[in-house]
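Only one chain is shown below, in structure tokens, and it's the form predicted alone.
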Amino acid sequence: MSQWIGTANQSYAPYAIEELRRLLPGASFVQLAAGEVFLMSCEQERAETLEAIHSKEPIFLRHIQPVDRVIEISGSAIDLEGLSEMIRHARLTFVDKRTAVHIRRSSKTTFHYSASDTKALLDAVLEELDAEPVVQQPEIIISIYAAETQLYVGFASPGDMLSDWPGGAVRFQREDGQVSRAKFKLLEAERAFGLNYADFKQALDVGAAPGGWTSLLLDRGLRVTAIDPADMHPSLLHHHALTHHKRNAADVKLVANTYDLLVCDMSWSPMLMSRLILDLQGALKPYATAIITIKLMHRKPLQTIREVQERLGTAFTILKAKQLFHNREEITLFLQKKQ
């Protein structure tokens, strides 16, 4: 048996649970934060559960933490004492390790202490144990979820938790002059899919306006061909590495085998999006990478995703499908063109 706290984007937890039921027969679920956070109890032990999740990572599961201990919330300093003693008893897990402390709180929790105060205390305990408290690039994470009357605590690596951010909520700082917040989706995709956009040379951005994704790729040194009948942001208009076709993609003639990266973030139906991408595949080099958002416009997102993957699978290898933190009513596909 093992227990886990799972997290999905708001209102998408039911789909994450549906995916987990298929992976882990016999699992049971209790909602902790409606539509977002849930407690999963599995018949499988920890290693078997992780193997199942990583072998076919659920699209809608943003973050997963093991539950190594449950502490009843007393509403007093006893709560912090219990957390401190738990870490001291697990000393060998943290000694000489870069260790992060992540605390998330339910809106209804009776745990009185702020995340910053709790982290400060536990960081001091880690220093006593010859661990190295860190914020970035941890080797192990102490993850705490403060539910209404209980603290759920677990230890695991960032890889096992699917993210090195609390609850998988990846945050980026907005920059002065940033064209749009859509840039965050492409930045998160880079992290999630293990990419480095600077490794590419020629990018095709379909549905580019006003240019949030284009601006990021230009900043990374790529030459970008942007297609959109709408205007690009004024800050991009005279960039030496940008070509803007101000028309629909179907009306643009592109040179074959030119682009090693295609990105697309358009508010279109999934099937129309699939047809558009397939029509453009000839402009891509063999094994080119594609990052595409698929809007979930129907009540059966898992079925929609399967249909899109089947259609795109005729020309692309589907490397990963994931609802990222910065996705809303959509998912992001990571594809590679077949030869």
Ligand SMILES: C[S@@+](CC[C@H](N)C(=O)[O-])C[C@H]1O[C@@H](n2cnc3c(N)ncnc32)[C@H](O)[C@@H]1O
The other form holds:
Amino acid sequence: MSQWIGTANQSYAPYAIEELRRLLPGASFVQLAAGEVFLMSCEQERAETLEAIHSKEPIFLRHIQPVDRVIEISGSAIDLEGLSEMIRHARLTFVDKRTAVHIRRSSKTTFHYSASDTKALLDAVLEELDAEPVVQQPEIIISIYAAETQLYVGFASPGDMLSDWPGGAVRFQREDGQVSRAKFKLLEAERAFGLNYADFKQALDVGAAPGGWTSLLLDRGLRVTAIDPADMHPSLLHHHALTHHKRNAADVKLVANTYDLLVCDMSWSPMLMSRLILDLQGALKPYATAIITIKLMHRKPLQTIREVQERLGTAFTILKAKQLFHNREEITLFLQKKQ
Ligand SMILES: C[S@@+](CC[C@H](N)C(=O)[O-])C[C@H]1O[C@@H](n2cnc3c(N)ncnc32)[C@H](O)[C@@H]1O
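For comparison with the form predicted alone, kindly provide the form predicted together with this ligand.
Entire complex below, previous chain first.
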């Protein structure tokens, strides 16, 4: 038997739960923050649960932490003492390890302390224990979720938690002159799928305007062909490595066997988008990589995703489907052209 705190993007927890029920029959669920954070109890022990989750990672599960300890919140300094004691007891788990402390508070929690104050205190405890408190690239994470009346605490590696960000909430700095917030989606996809865009040469960006994704790929040194009937941002207009076809993607003729990266963030129905991508596939080189967002359009998400995967699966290997933190009413697909 093991317990876990799962997190999905706002209002997508029911789909993460549906996926987990299929992987872990008999699991039970209690919502801790409506539509977003839930407690899962399952019959399987920790290792078996993790194996099931990693064998077919749920699309809508952004983050999962084991529950190793539950502390009743008293609403006073006793709570901080309880957390410190718990870490001292588990000393061997952290000694000589790069250890991050992640704290999330539900809006209804009776835990008084801010995440930063709690983290500062627990970092000091970790130093006492010869652990190395870090923010980036931890080997182990102490993850604390402050629910209404209880603190749920778990220790695990970033891989086991599916993210090295608290609750899987990936934050990027907004830059001056950034063309669009959409850029964060492509940045997050690069990390989530273990890619380096600089490894590619020629990108095709379908549904590219105003050009957040295009600008990122240009910055990484790629040549980009952007297709969109809408205008690209003025800052991109005269970029030497950019070609803009200002029209509907269905009306563009492209040179065959040219692109090693396809990105597509088109605001269109998933089925039409799939057909269009299949029509464009001749322009891609064999084994080209593709990053595509699927707009969920208020339809049954899991069914929509299955249908899109079936269609695109005729020409592409589906490497991963994931709702990233920066995806709103959509998910991101990571594909490789078959040949
Ligand atoms: C969400 S925006 C893309 C944002 C872009 N990724 C960025 O980083 O700035 C969706 C774009 O898809 C374009 N689009 C919708 N249908 C299209 C089609 N049939 N052909 C080409 N572009 C299309 C829209 O004009 C719109 O600019």
